[in-house]
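Only one chain is included here, represented as structure tokens and corresponding to the form predicted in complex with its partner chain.
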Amino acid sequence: MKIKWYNLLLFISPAFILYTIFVIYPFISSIYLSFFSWVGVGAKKYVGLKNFYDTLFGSFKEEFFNALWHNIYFFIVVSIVEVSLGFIVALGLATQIKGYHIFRSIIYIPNVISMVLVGFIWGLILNPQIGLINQILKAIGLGHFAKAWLGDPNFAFNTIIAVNIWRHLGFYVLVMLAAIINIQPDFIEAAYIDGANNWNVIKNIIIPLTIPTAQTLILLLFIWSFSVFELIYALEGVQAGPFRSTDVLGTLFYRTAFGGLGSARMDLGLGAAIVTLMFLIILPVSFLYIRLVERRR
């Protein structure tokens, strides 16, 4: 159809302007800011690549790579567990078990609860003295397994990952379930008629046909892994204790840009440099994802 240009502008400009102001411009401006030293007020001081040098090679190096490693570790563990477990649970649902609709609804509940509230709820449950987990362990005679889940640097980060899986698994289950349900039932029927057993059907039909979905999920998980923040904030605070053992780029960035006791240095420019580096890391994956999304049509 045809439309006059001023009508066209009238229709697209509200969304275009707000999106540009609040999404596109801030990204570009972050990159620009990363070349300055600035506390937020007064004059910006141009420092060239100093923020990047400090972050990657200088005084900030250890903190940065510690946090970056946690993000990568988080991505690896979470993508393996959530995608594979999500697939397995989805298979279970796809057997059309009794209570299918109820289980499906229950599984998704944690996803509709605010992440920070999930963190607080689990903070109570994981409390070493009176939290439910240790109480249960003691009650069933496994008291020696009781520990300070969030206070022990060896366990804290994995505990947080476990809480994250509790919160998100339902989403992956339902996405995988949708992929499984989308498979032509005739395919599977025909295979059964030819004498295939469940394992054959899963291996030769379901897995190959759900792999594209799993790949998309992993791309998204990579992008999302770099915005982890709420759970650490709720369970360990912005100091990401014990001893920074749960620090991620999100919390490091928060301390650098918005202060908080114990930040090595509060500087919006340095914070912007961290963000720019995160941006560069996810950029290739983002391009892949956009291509996938756009091609699907």
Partner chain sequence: MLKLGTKSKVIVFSLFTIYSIIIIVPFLNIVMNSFKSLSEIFLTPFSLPKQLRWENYVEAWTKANLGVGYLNSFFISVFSVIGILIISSMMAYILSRYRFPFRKILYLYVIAGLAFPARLAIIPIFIMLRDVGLLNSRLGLILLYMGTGVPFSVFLLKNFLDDVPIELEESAQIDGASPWTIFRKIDLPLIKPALVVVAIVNFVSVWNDFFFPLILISDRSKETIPLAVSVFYGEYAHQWHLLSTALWLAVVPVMIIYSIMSREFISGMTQGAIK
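Show the form predicted on its own, please, because up to now only the form predicted in complex with its partner chain has appeared in this conversation.
Left out here are the partners and the other molecules; the chain alone remains.
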């Protein structure tokens, strides 16, 4: 059936108008604002590329690269742990061990809890005085390992990463489980008939056939790692303490654009420059992801 162009236009217009208002317009406005200095009131002052220079080479360089490194570190650790652990757990579930339906539901439960609630729950669990973890360590005679998990600069960011893994692991388990289940049973049965053991089947059939799924997850993790904000905000606040040890580009942008206790500088133009740089970092990976998806079709 041939669709007339004006009918097609009628159908896509509502979505296009909403997308323009809530995505395209704010995006273009943000880039435009990055060339100005503006605290939110009064006239904007045109400063050209000064915001970008200050961010990359000037007075704001240290804060920016500190946050950028945390985003990169977050991506490296999370992608290794979540994808590999998700694969291992999915492999166990794919064998359909007794009670795997219940376990599959349990492991996905943290994904449906709001990030604010996750921050509240883990804030209590990690509390240095009344927190469950320190109480357990003391009860089993390992009290010397008890510490201020979110108050020690050497442990705070890794602790937040561990909470993030707890929150999202269920998603990666389900995706990897779907990839394993979709493998043709004939391949595995033929391998066993030829005398392969379980390890050979995993190494030569399951891992190679689930690598494309892992590649997609890693590309998505890169994009998501540069938009991480809520969990750090919920556990450490906009200051990203202690001593900026949990600061990422999201919290740096929020603190710079909208202010807050401990802000080095408040300027919406400078905040817009940070967001524009985040976009330039994520853009090539987004294109790579789209190309990967298109190629698989």
